[in-house]
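We begin with a single chain expressed as structure tokens, specifically the form predicted alone.
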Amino acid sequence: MTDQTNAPLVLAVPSKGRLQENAAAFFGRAGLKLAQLSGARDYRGTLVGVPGVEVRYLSASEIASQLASGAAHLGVTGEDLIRETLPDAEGSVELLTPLGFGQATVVVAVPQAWIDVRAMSDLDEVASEMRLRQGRKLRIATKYVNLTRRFLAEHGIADYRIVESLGATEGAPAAGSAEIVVDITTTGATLQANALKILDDGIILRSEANLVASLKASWGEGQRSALRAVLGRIAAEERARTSREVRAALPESGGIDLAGIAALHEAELPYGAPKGLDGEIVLRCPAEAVFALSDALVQAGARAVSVRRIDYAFAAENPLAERLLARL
């Protein structure tokens, strides 16, 4: 790709709402805080702290797009948007990390009145059904047109019409526009409140918002440099979030099988075992391990043991960088 040093990597957020607010408290957590250049009217930005790094503030759907093209190195988006927008995802973009919020899942679902439609394969047998009969394709009122192509293929079902939804996707049914929807829902109870339900093997995608790569974009030297700023950042915050710090005094006469104990409770040691018998070890293990290897280390004849949360653990491996970069 075109060498460009000196152009910004552009990273893209959600414009506004939750979406939002959740995408600058994720940064915010990794130390990375968004400002936006003349107040909350101005759709670019940067990330204070990081040199060569330019916010732009677009709608979710945007976000995807400009992924796809390459107009934007990096973008927070929910899955649904990236299957949705990009044919070849897995060739476009690098989805590097879920970021926590923005759930919602992808479904197929009918009307309650359907007491024998519980499953595609059912689907498949009423839409054969209404062509025999009545003449005409079973009618699906979606925005998710190429996800519900994809899953419908799968399962073998070819006689439907699409109906695109421009708004409330699940009171297409009751408005007579089409049999059947395909939405994206929390908890199901807009679906329920419509008189629709999900069927057993009706989940197309369990989505939530990813921070996301594109392969597509120039990835100048001074982009890759940034990029490893912004994700050993992230990448430190989740591997603190994620782990505990634990400190134990070793018994005088020695004889832990530290490694043996490390290696049972997938903990690590940071820093290395001390040089002599006695002094203070530090290790790193997950958040849910640190009870068993507390036991562990007080059994093997620790005086004291600690245990506290960290803020960041850096490491020079970068696993998010290492990833993306292997791809470009």
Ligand SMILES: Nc1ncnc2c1ncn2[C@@H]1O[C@H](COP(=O)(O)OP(=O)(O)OP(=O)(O)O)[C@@H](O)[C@H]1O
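Next block, the form predicted together with the ligand, ref. the form predicted alone:
What comes next is one chain alone, with no partners or other molecules.
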């Protein structure tokens, strides 16, 4: 066996396309600065200030394959590509957290001219009729071959043939290479431009970019500690972004039910309860709970309450890392 002690954690980052900019921005917010190695023949880089990490720049679909094979430990890619590339996604990767960008929906779309075809059950009829009357199978253009097969099987549709598409999928019906398509859509503009419509129950998957970890990669001690560092920063940024710090001057009279108020508004006391009865207390609550919490504090006698955004909120717990480590 080779010595894996010094092997780095491989972090796969989109090198092009729609996810690239957003992915770099996401790491940047978490204080993880990507530095591309200049002169390297292949696309490699490092994370400034985080040792033991090798960054690899790959296309979104290559990232899905490398997570599947275990060549990459962590990566950013679309859930659509994960579900398409990995027959057993649950068993081979962990979707750590959705990232709020790269939204796209994988859909079944048919020509708008097919007025009577609105649902998957209508499509089943069309397919059977084509088979019976014309002796040929309904052709579906897609690059989502596995997602399409699975979805059609769930709807009991078997009379069809997949035409693998490598791009401009929506043009297939007009070009005569297929009758219908399965593809991703975001604004719907491409479907509209090609006179296609989504079937009412034709939504296969709502996807967005995710931070994904491979369960197939080799996770030595060095890689685990790099993982804690990377995910600790990501969690600190997420915790900070979704919460607010609420500081209150407690009433001189004392007698405020802090624990009760905190529980009611999903707030916590990250630095503990105050020592004396008067003084300042720091709470942290979900961003959407600040007004209710502040009102409650004032009503309970707080003399002043201020709310601030925070940049990072580090904590002893590292929920993202713990969830993954528990599965390794």
